[in-house]
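A single chain, nothing else alongside it, follows as structure tokens in the form predicted on its own.
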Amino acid sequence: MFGLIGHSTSFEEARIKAKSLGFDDYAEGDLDMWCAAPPQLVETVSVTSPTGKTIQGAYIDSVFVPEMLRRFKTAKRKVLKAMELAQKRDIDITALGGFTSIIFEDMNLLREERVSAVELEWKRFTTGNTHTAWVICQQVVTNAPALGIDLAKAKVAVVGATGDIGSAVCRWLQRQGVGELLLVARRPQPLVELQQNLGEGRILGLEEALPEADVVVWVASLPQGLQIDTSTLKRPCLMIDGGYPKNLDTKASAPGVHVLKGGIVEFWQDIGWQMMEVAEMAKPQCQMFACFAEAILLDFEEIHTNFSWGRNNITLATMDQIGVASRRHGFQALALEPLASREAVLTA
């Protein structure tokens, strides 16, 4: 049985989810409350690949939501409690999506080995991390070529370079041979640290790196006050919005700049479930995060574990592994619409 934590995108809307889903006392209270309140069971689904296969699994509501993110003890326990209730429920791979695996890392959980009286067994859990990266290395390679973009000679900056996500998206399209790798993070010493790694790749800050690019790959969150002057952007240009929240189209929305919404995939037939109509998925009977994916993949390939977990412990092994598994079971990466499509969008 695979299992699924995640939350709402803002309190507001997770009131609203709490009415529709019946939790009345949730829809009325206060976010005082909502930092009180348990993790939720709320959903169970059976899944079935184009292989016959079916699996059954669980969607956990963490009770969180981003206005908790500077309440760091609340944050915390929303995470470990969440994880608590999804092992007493006997769930074997559990993936942490949203804020709850950026909490997980950043806050290193892993030091807390006991919620209650409940010892946490890792191995049910995945941060989801190598399917993502995976996913947002074949939104490049794939959509890239349909705007014209010749990898081969094309500048992929990557945002974010050092992270997880990044520094594995960083290494996948080294082996794919893009023209040259731009490197953009915070923090100056591991940006050198993985220069040194793959041997390779130019560090630029955001604003000298954002002109180069052919495309761009997002796995860094948007500083608030963040401003794209898209005057200065090549045409064509790809943007891939592999962080979270996935708000980059509301900063480079231009003419020529086509923003695809990274991480999320779409799963070969609808499934009967609600959970994606809180992640505002455009397609929620049949789409969703990435990271989320794994673990359905990994419950139907029973590899019950930690498939990806800490930091920069992705392998191109890895990542080619779940790739497999995740055309196999009936996955496909989000594209970009149909460029008539997009034209009238930007038109309209």
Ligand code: NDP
The other form holds:
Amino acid sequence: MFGLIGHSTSFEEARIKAKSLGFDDYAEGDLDMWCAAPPQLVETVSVTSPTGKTIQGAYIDSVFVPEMLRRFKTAKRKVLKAMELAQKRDIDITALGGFTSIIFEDMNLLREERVSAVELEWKRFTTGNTHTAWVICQQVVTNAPALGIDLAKAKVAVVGATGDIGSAVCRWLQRQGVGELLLVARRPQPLVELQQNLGEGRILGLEEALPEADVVVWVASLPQGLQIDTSTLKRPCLMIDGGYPKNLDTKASAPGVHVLKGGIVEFWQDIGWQMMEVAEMAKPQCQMFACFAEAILLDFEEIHTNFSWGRNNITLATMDQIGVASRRHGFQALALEPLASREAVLTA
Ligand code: NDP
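What would you give as the form predicted together with the ligand, now that the form predicted on its own is on the page?
Whole complex next, starting from this chain.
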């Protein structure tokens, strides 16, 4: 059995969802009440692969909302309690979605082995980052040529290059062969180490990298105040919005600049579930975050271990492995809409 731990995208949206599910107390409750609320297993589903194999899964809402991010103890408790619930329900492999994996890693929750009386078994959880990195790479190689960008000559900026996903994307694109990798992050030392490990790549600030890039892969959460001067960007420019939340389209949309939601996959058939509606997917019945899909893939493949775990452990071999599984079990990376309809929307 696979599990997915997620959360609503805002407090307001969570209250609307609670109302629709008949939880009137929560719908009217304030943030303090939500902070004290336990995680909920809200849905169970069956998923069938094109191979004919069917598996069962469960969605656990951590009852975390982004408004709690500054309440560190609450955020930490929400994630650990959701993991405890997954383990108590005997779920074999559970993906940490949205902010929950960020909280897990940034607050170093690996130290917190015990929640109440339960000792957490890390092998039951995965961040889903290996599949996310592979899907983002697929989105680059599929969509750049569709825009007339020759990847063999293109400059590809990776914003968040030193991160878990970003460094894996750099290694994969290096093997693929791109014109030049532009490495962007805030701290210089990890950038230098990455450059040394790759044996290539140019370290640049964001403002220098953007005007040079034919393709930009964002695998960092965007600062709210970030402004992008779209007039300086190349045309065409492909931007893969792989961070969370996915808000690059509000900052960089312009004719000739093509923003694609990164790390999103579409399943080969509709799944009778509600859970992706809260994640604002265009087609919530079949689209999902690639990190969630990783738990589904691991369950299909009966790999019940923490496939993606810790920082900078993703290898080309594990990306290839999860990529083969992704195709076998009917997942496809989200692609740009046909160009004609995109330009019509932008110029309307
Ligand atoms: P990491 O924390 O490992 O890496 C984050 C990277 O971003 C680091 O290189 C960091 O370096 C850099 N960074 C952070 N802030 C900025 C900034 N303001 N400007 C430039 N660089 C910045 O994170 P992950 O690799 O695990 O995840 C990356 C993103 O992907 C996150 O937003 C995460 O939520 C999202 N994600 C999306 C998924 C999906 O859509 N399916 C699934 C999983 C994750 P430095 O601190 O030096 O700047």
